[in-house]
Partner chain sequence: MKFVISREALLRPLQLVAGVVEKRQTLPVLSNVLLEVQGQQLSLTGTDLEVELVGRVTLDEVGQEGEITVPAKKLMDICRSLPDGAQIEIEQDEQRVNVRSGRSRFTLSTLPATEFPNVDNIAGEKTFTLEQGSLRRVIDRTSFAMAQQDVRYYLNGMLFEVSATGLRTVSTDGHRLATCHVAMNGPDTAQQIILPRKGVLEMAKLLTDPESSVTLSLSTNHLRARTENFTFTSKLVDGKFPDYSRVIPKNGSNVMLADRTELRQVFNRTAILSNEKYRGVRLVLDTDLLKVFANNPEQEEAEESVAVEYKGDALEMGFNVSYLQDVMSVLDTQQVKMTLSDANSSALLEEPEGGDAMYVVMPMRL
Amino acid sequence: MSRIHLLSPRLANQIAAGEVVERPANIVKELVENALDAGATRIEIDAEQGGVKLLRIRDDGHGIEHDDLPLALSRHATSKITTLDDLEAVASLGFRGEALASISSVTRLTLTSRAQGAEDAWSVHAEGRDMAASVAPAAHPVGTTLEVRDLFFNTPARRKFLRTEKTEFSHLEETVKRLALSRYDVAFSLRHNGRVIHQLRSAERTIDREKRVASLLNKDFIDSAVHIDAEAVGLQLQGWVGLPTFSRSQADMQYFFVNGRVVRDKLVVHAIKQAYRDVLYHGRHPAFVLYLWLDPKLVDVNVHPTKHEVRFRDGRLVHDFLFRTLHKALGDVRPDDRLAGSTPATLVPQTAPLSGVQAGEFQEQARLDWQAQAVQENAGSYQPAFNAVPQQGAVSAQLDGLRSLSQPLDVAPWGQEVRQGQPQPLPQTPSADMPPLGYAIAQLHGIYILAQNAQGMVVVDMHAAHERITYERLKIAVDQQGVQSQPLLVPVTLAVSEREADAAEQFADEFRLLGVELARVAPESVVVRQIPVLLQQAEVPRLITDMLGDLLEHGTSDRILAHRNELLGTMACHGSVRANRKLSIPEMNALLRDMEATERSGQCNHGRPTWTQLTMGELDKLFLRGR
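Any chance of seeing just this one chain in the form predicted in complex with the partner chain?
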């Protein structure tokens, strides 16, 4: 029989490292978080062979005092918290005091640091079974450098689980991305095998921040994102959410930060998913970079060693705040927002979403524009695409010309003129008042509406657009009526688990608000006595068990709403104009105006886009004009 004995410090640390250090990316996360907690404004990360061979992280933070250096590498030693009360309201990223000890137990780690105000720099590394720290003088500016070599050199079993250099580096890069997104005031640089991968300057202004997001994620994302800045009940939400049209096939472009800490939380994901419901195409995932700020006391980060999970003290409040804010932000998107101010001056960024190459090309030319007069001469008609002033003139001249072709807006003759295929007049409005979606010109194959606006051509899928408009109207109408419920003549008895039956009792009030009346008749069965009128034809047992599941999981259930919206969606689909319905010009114009006024009109209720813009610049490109 083996005897009980104390583990050696190194072994204990190696075991602890198992929780924290799995691959180079984890080390980067821990060390960069330390640098951030030390108040660094510039962080440089050097990696070799995916970070397995070498990781060097250098910051200009406040450094570590000479006397503290040996302690820094030992376990449960930290400067970040001192009492339990501090733990209750953790404001720093780290606090467990385990990272350096764990990392140094599985790598060859050297820490070099010069504290603020100190004259010399010192370096320290841990060695031997007891991890005794040895301190030596070194040369270093104020700040700290950590050199981590040969990951898992002493734990071959774990080394075997490392992937290829490329995979490890992509994980590492992802970690750096998250950290860089969490702190705009800090400059980051990331080099791999001597090559610069990311070079990010500190960004104070929103436009610089957007640049950072664009360079870290995807230019298209920031171009089709809505900026969010909302505050209520002590919660603040900032960041960007991608428009439903910019959706991903995987949930990979989702960054959520709670008090600057990146988290993946079920509650958060659920709230966001709910906000995107009925605008996102089936099976697609939204993209977002969001920052939630709240009193540190209201969130517990000490849930998991990697701190990816958090616990909110009032989860329901956070959920509702997220949902409401995002739902409103997405609902408020109008066509003119997508046209970015709808002034021709913004044409250049407008074309960007089409392709990175094109966008780059365009921007180059915009810059050149001011240098060379000769270019302008050559460019001729191409010029309006990137020069603001002449473009404005060109559009209004064009509109004036069209307007002069016939008398002002008169409903009756319009429809006839379409059929005769004559050029269409535009209504008597100054071009400055041109609505975002412009005026209809014609109908294409009975499916699409062609319209002209200040930027160029707008193509509208008329069924999809009308479907959304009808759907939103139905939703508003139903909301106004309030919940109407129908008691059942023959109540439905459901067999449920005891836990679900408990939930039915616990959430009885929520159910009643939704128009459902439940009663428990046995430990494992509930009886439904009343359901909302709109759901009379619904499959009651499944709906109720799904709702109970939701309530147990998230504390709220939107099944009734979802089901209701599904019904309204079907009604809207049947109540909308179908393809091949001939529309007259006034009808089409009315539809365009409705779209401008309707929430979420950019997508039909299945998440398909309802309209698209072809700018004059893009059209010119098709015909090689001005080349």
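Requested next: the structure of the form predicted on its own (the form predicted in complex with the partner chain having been shown above).
No partners, no molecules, just the chain.
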């Protein structure tokens, strides 16, 4: 083995480039983030051959001073941080000072810049060599232009890993989309091989921001999205989440930003997945564009070379905040929101935001209150329109009544008295007073309810709709009774790791709130003495170990709630109206009214849609009317 020696600057930069520069899209990300940090209001990106032959990024930022240009291509040279305190509260997108040095070590790079107030512009050039660069005068307006040519020209082994031009440009375009979604106040343009791909103006108003999202993603996404704007305990969440009816076969329309930086975080994904759990069809993925804002001191962005991962100081609080906010937003969606083509009212702050939040100054009591509330308020605030919520001890009676549906639904829509068998008269013309789902006309093959509303015709899957109504009622009934626990006849002893045993001790109060009593009896052993009554048939060892795993990874667990809801969903399925059961017009109308008041009534417990709308325009097209 050879003696220890220092690597040459060129080799060190190429090693760093292996972490930072994988394809042209990585170069665009680093250079555009530098432009944003420089205060640019307009950024132009030109690419040739997928960005492999040429990348040109222009901005109108404050530029680089003449004396700083020789340092610009050096490693660990940056204007964004100076002390350790700056690193612990990074407010800029870049901070390591590695990007330009890494890029210039594997490309032919030319940097031209003119600083604000300077009379002349200057340029610096490098071709994969040591960082001793010469500065020459140039012609350029205020701002900076970087030209990156011939990616990996001096490392042919890495060039072989590049994909086709189409594939490389698709990655580059996706990167530009993320950057354009992160800063609405900046205008972006993207050209490929001389052809304009995106031309985005700055968007200050909400409607202009929605237009940008629609142009970059999908117009149907904005039309089927719920607008979020919630604030609590020093955290703020804004953006849009797609309704369960707008789901994707793959997770290709999920954008999450933390303080303006796009991230992919397991904790965030877990929280959003929980919020969509019983409204999304199996195998489908939600779509969202969300922005989380918090004090920079409460999040560590110096985790991964690409800066795509972050670490929250209080991950449990962030997880609960995201889950509760999205769970409430999706639960508040009603048929009239979807039919109107608009989103529900913006979420109001759930608690007053903490001003001047500093690192480590969260109140422990506020955190515990927040998490306890998250456990106890899962069912939301829905109150059914008929058959009042059962009182304590009456869940089985509620289920028995729902299972047979032997009694007519005796509450009329809109407070009118209806006798069994007497049809509800339809209005002669569409009226603003007509309910969102309209009034029932007939039943089709004992499965579907046909209704007329102001927009046209509504078709309702009566079993799926009633299944959701029953499910939400059962959840409310169980929540009102509290978690009923049952001691185990023979306590179950589990062999766990020391970390899991530590977690069992640390989260003992959370387990107790969920109806589980367990204690540590050895360094790597815990004993379970009590579980919820509803889960007495569950596999206790697997349930507890899965919960401990969730607590270690995400700081929270909903395994018991998931098992409980799965059981209630099965009960609701068996207790809902079945196919081929003849419903009277008043019964059908009462079911429609209850759908309008029930959370998540657009989907059954399994994520399938419960109703669909056919507008008059769509019906006219079927019969070629108006041609």
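Rigid core (definition): largest C-alpha set, two forms, superposition within 1.5 Å. Positions refer to the first chain, counted from 1. Values in this document were obtained by computation on a predicted structure and should not be read as measured data.
**Student:** Thr493 and Leu330 - same rigid part or not, between these two forms?
**Tutor:** Thr493 and Leu330 are in different rigid parts, judged by which superposition fits each C-alpha better.
**Student:** Let me make sure I follow: superposing on C-alpha atoms, what angle in degrees does the smaller rigid part rotate through relative to the larger between these two forms?
**Tutor:** Spelled out, the smaller domain pivots 9 degrees relative to the larger domain.
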